[in-house]
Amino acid sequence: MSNTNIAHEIEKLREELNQHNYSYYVLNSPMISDYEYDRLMDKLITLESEHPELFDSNSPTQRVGSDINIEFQQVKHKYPMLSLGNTYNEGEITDFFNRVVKSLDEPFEIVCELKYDGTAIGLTYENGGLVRGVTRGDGVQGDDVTVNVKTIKSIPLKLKGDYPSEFEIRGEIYIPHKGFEAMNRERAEAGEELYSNPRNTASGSLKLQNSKQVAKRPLDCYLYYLLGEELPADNHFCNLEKAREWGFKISENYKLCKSPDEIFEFIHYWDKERHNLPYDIDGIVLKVNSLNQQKRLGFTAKNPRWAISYKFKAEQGYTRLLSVDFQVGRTGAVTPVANLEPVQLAGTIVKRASLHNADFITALDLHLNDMVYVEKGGEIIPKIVMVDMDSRKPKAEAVRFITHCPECGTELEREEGEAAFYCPNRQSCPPQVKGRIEHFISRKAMNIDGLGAETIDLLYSVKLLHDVSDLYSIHPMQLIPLERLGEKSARNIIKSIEKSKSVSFPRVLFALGIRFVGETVAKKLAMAFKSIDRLEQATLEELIEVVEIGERIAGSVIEYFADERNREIIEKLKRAGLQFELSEQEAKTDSQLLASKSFVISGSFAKHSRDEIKQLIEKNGGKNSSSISSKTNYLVAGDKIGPVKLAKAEKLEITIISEDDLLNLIQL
């Protein structure tokens, strides 16, 4: 057989096997027997092994996985992979609908979909072939798990039809009930511990380092959202229909709604019917149908304004309270945790539950040995929701919140207006010190590899670590003799510590663990003050002037720098070489033409996206705000401007300008 004929035969087998995969795993309608399928696969494997020059990374033979262990690379999402805002309240669904009404001031539709209980994935296709599969990660970047994704037979490696040249499709990888039960039967027969639930098992399976092992897991995938520059339609509903034609597994359980009543009808139906599905769902997702309208609605710092998820109420368990432990976190907050008689709840065995704070315990009137009702808040963290008073034993001892820290013995404090009690011994209370170090080295902060909680505990116990600054004075020879380390691990840790010195100022500021200063707030403070020295000298009034910085955050920043011990740690970190000011590129603005001016943007624009306009404003020294107030200088009005904002701007006599007017202001 000539090379041309062999190439043709291989391509024919690939197409045939892809079609059989689609029929079996997507349509649930097999066309041939397993024996015939295996015969075709064996033939293709033989031909490909004999002709390695005809290798194709998207061949059906690649679904079997490899025995080679890999380390996942971090990949930045082209489009941020934000999570949705959650609600358990139908009233908040109505509020969401009404917000969209006010923002758009024109007809719109809502697509209601099932919220699958699995792990999110983003798949990128180029010229009809799968090129990348990336997990959500932190929303900005995730793990490249392409080799593992290729083992999931319901995910097409090659598309058919009139697909765009490049696009991303997002979905949820999950394990069906039948497959999960089979996995646990095998583990039970082998005398191994059973998997806790399908969601965690699916997530863990996707992160296995050996793709051949992933291929043995019964993973499946529903796809539910398209992103790209050349999508077939301007509405989400039609794009899902087209994606189905290209070969993707798209659920048929979604509905186009035009009113809250239609939305609630869908929610109520699936709240009951979900128990009959062959996989887990934990709620319903609502999305504005028009992509143009989605773009105009935009995003908050964490969530899209054009979508929300309604989560079904959690299942409840009934069990006995045995005792209460008190745990101390890195901020000093003391959290009570209930120890329970084991109870089955939402697919897992629950032995512990959150009690939140002292007020929560008082409100429950909780006593030891009470029979209690437990549910999973957000289907994740178990919590006690009610006490069965009728079953309480005579002379049962009331649960009382402790008065002193269980770790260091310091008397606890409670600030006015705060729900939690705190241990004020920040500098020497062990869980606080270790917790701050764990936060400091975390991926979103300094990203220091090789130092997990156990290693930090070890280094703290041998007095190598007293605070985060000590990380930069550790020598490999101090680590090598320690248990579980050795020379290779020690040198890798030191190398990662040294590498962290190049981490940018906003992340260093976040890593310091200032109370209420999360990732987003740290970025805003870094951009506003440019350096740690200027931030340290900032007054309450100067801090509050920064967009989204209120008195609580400002007060916490001032309190942090007022502590001499915190300033000493920063000085040590400076001497170690950490970045405590923005680089020239980070701090650069194109001009100060818009300095001290506040802008609100509304509508859609011809020359720039809303995000691009915001960037232009900030690059030229201006500030963006989401709502109009007496402090607003300009309303930048585009097409289909929100009537509420327009009316408020006119009432307050705010200057209304067009996109071209703005460009003239910055001399573009």
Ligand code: IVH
Contents of the next structure:
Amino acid sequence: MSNTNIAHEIEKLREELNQHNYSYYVLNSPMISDYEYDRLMDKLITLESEHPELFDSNSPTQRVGSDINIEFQQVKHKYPMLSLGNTYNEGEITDFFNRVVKSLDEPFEIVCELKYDGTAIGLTYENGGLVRGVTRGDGVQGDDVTVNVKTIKSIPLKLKGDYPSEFEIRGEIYIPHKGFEAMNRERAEAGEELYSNPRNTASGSLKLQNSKQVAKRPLDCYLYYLLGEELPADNHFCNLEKAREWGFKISENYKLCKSPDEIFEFIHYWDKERHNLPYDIDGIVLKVNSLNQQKRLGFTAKNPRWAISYKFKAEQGYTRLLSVDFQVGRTGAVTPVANLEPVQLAGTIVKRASLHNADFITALDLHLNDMVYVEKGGEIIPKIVMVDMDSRKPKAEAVRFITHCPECGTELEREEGEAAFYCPNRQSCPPQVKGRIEHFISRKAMNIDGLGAETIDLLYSVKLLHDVSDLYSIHPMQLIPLERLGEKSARNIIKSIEKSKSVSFPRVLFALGIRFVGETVAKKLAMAFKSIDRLEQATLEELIEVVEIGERIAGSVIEYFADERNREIIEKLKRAGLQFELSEQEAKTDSQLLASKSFVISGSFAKHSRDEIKQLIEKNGGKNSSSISSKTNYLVAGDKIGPVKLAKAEKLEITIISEDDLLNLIQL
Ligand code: IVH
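Return one more block: the form predicted in complex with the named molecule, after the form predicted alone shown previously.
What follows is the whole complex; the chain from before opens it.
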């Protein structure tokens, strides 16, 4: 292919991929399969890597993010990013409406929109390309988070149609419920503390310094406000319609109103209907439609006079605290849960509320039989937000956090810097043991069918199951006499247990339930160490050298193997025939060209991210290390290499190679 043809081919692929992104993430109606999409993407990645001169920072390939940690630059907003005045009742809306009537003294329209509950973003486009994404910050200046914004697939990197040459569009970055629940499922699997709500998680995600991590977060973005010198229309409503044509995700849920009654109708409708949306909104925004009228109304020091928000009342229930339970999870963390007199709240009856941890109970100053206010926010279960102190009975008993495990009586421990108390009796505290067995048999782990929480409970209570290794010595005849289990289901369970012996090593490792070792981490560890024996031998330093394994995970792995009882269980599982090493096929590295060579990488690279470079080294049999020592064979030097590393490498006479040299070494 000639160079012009290649440029043409690359441009065509970029356009096609942009269109498919738009169909999938903005319109919610994919036109091709994931497989076909990946093939187009692979083709573009290959062509772009062969032709670095055709690099484009707005190519769809750039959405994967990079693992170079960046410090955000502070950028001054071209137009200050003001917030809206809040109203909480219809009277305040009527006041706003009357103020506008009085100031304008002519007919006007109000656009009613949803108020998305996320984090604000300002996106600048020049000549149809995204050039900058900036957070609100203090309203005058914010953080330049462009690299992170680019990973959000519903935000167009290139626009379609007749857009102005320069403009800013503002919107809200949020996490939909489904994505949020999936994130928390993963956290729970790894035994980690759950994220508290989608809003905080969205703003936290946008501020992550590693855009590759941001790319994994299920962020989305609705846009709601255009700014610029050459906007297409003289009113907000038509400008949003135009922005939709350029490829932005603009909500369909807005309405033009002429009277307070029409506004109230919209508010009442969404106050109910918001519970059926796949994301959180916390109110309604009202905006004067005409840009000319907006200009005439102007701003106060803090807010526009032409717009206001109406905040929904977080639905509150008022009820009595009956008692507090303390639940022990699979990791031993103790969670306090309030038992309430049943109360109707946002369409459901609430009987229990989360109390999070000991500090939360102290902060509420909670006493038994208190009358309390409960709210359903973005959180999964309702929470107690306030105590009605006036209703407290004299001599009411304060709720105290327990000092000993309610299940096994062991004294609880609290690790420094952690909010939760733990029961340290990992080996014989019943909910921890049963929880670990439930995790072990779960679908993504050993996938053992027919055994639910109730059966495990039963097998545990009749002492057939003490730990996961006992699963492999159960006989069908032992199961049949048990309550609820017929011969057929007993045989099916045994069959499923038998089948689990062929489950691959990464999943077995995940199934062991080592704290902080979720599915992805288990895969990484299995690929890096190949067998449980080598993993057991690994030092803290060796563990940390594996891509994406930090000190917390490494420490937890070390702690797990340091416990003799865990090692005994592994021995029993080995004897039962489980897979404790990668099969030849799984273990196959791309080559052994870098075998027994130790690498340190430094700086940033033109063709690959740092993570990709590390993976290339590992896949070809080499080892990554974070610091230079006399054992280091090569320093792979990229752009902006750390001067200290360079000096050390030179002093120890270590071979310094470039990214291209490394690719040559592995014959790429
Ligand atoms: S318009 C000058 N429209 O609510 C007007 N804001 O304090 C700028 N928000 O910081 C804002 N949904 O993060 C607007 N449909 C919507 C919105 C919205 C959510 C957020 C935004 C802003 C805050 C208001």
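Between two forms, the rigid core is defined as the largest C-alpha subset superposing within 1.5 Å. Numbering follows the first chain given and starts at 1. Only a predicted model underlies this, so the values are computations on that prediction, with no experimental measurement involved.
Here A606 counts as shifted, since its C-alpha moves by at least 2 Å between the two forms after the core is aligned. Superposition of the core reveals a Cα shift of less than 2 Å for S57 between the two forms. Once both forms are overlaid on the rigid core, the distance between the two CA positions of N276 between the two forms is under 2 angstroms. With both forms fitted on their core, the C-alpha atom of S391 sits 7.5 Å from where it sits in the other form; this compares the forms between the two forms.
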